[in-house]
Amino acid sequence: MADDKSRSGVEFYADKKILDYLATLHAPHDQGLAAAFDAPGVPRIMVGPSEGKLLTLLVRLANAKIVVEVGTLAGYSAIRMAAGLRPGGRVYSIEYEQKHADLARAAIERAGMSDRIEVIVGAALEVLPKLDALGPVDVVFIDADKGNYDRYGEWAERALRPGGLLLGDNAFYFGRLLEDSAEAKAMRRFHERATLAFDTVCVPTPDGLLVGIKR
């Protein structure tokens, strides 16, 4: 039998070669998605390839027409889930920083996928109401501002169809999730309160993703 450590996560068994290997295999990138991920002036903190190429093949499941993002950075996880859009689906993704918005843009339209992706600057709390009238829509995903996870996933609960799709990326937060931080109690409240409304599970990604079908 395997010893309580190796159940905990692929660390113990997947170093950096192989991880990269397999990226390479499964999550290749064309120019539009290099363009994204390799942006110039950007905090590397988006999903990795495959957990991106994940996010494709969920959209893709989910038959989705509509997603939102909060958080676009420089646009990688957007183009991504576009790819699993079906004939005539949208990506909305919000960003706060008109500078990542602009670098998004320009990978977005590298990678063809301008008439698919919108990317709305703005605060999330204040522009995701005015996307009230997309609704009901088919996944969400969450990758912005961890202290604001749990009023995100609020929304989300609102603004999704029954069976659609909940994604939040950064769900072990840094490894701090258990911590007394405002942030992490925002996390944890994220966590708590998508259990009520979904049928869930964190996926031990290098930072976790929760994946939740609405009920």
Second form
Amino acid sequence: MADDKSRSGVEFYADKKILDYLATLHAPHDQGLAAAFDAPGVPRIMVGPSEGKLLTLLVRLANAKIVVEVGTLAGYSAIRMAAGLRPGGRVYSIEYEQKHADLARAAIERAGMSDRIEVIVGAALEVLPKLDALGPVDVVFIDADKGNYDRYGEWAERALRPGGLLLGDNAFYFGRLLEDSAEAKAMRRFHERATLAFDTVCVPTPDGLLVGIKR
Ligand code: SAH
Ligand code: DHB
Ligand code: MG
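With the form predicted on its own already on screen, would you show the form predicted together with ligand SAH?
Complete assembly follows, chain above in first position.
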């Protein structure tokens, strides 16, 4: 370990009690977002309140007017990102499942965000090329099918303005990033390509968040 310069020697100190204390303090759950966070009949795979708060802050830091999200589910992360938009800005969120899109639109309405979020139903690989018409985008958040992350990343690389922000959830691929599966390989290609076109870091959220600024 003495010669290992890939990490500092400091342990990972944040145990569950510390994380709970800090999440409650800095990023408490917002009851107004219950329709998005506790949507009936959808898997509980949305980002957590702390990652949601981080998304709000990052979108705000990017002074973003146009955000593209791949994977809406029930709208939780879209709402959290919309809260950081510059006035007049918009989140375009792509969702394959009509049922998820319907729940998301209802939750977005309840959150008072309907004028800031547009849910687009379809397969992301088909929808993304149509979003080229938006012009350069400020933030892309990727959070859908993991086997296509490399292709979503390629689109983001083209669509983002210089200085624009690339965000990728599940960057640890559920702890399986280094395995041999097609999905794990796609996720590694996503990481590797990102380092070529972006200044990047992987933030150790529960399942990892890739953060990159386009050069
Ligand atoms: N970003 C959401 C969670 C997204 S979960 C949040 O944090 O609140 C992943 C979503 O991606 C699911 O709703 C799933 O239906 C959708 N999805 C999966 N494959 C897709 C594809 N090819 N195109 C668009 N959406 C897809
Ligand atoms: C799953 C997907 C996600 O995007 C996530 O953040 C957690 C879990 C899933 O498909 O199980
Ligand atoms: Mg995710």
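Positions refer to the first chain, counted from 1. Whichever C-alpha set is largest while still superposing within 1.5 Å between the two forms counts as the rigid core. All values derive from a computational prediction rather than experimental measurement.
When the rigid core is held fixed, the Cα atom of T24 travels 2 angstroms or more between these two forms.
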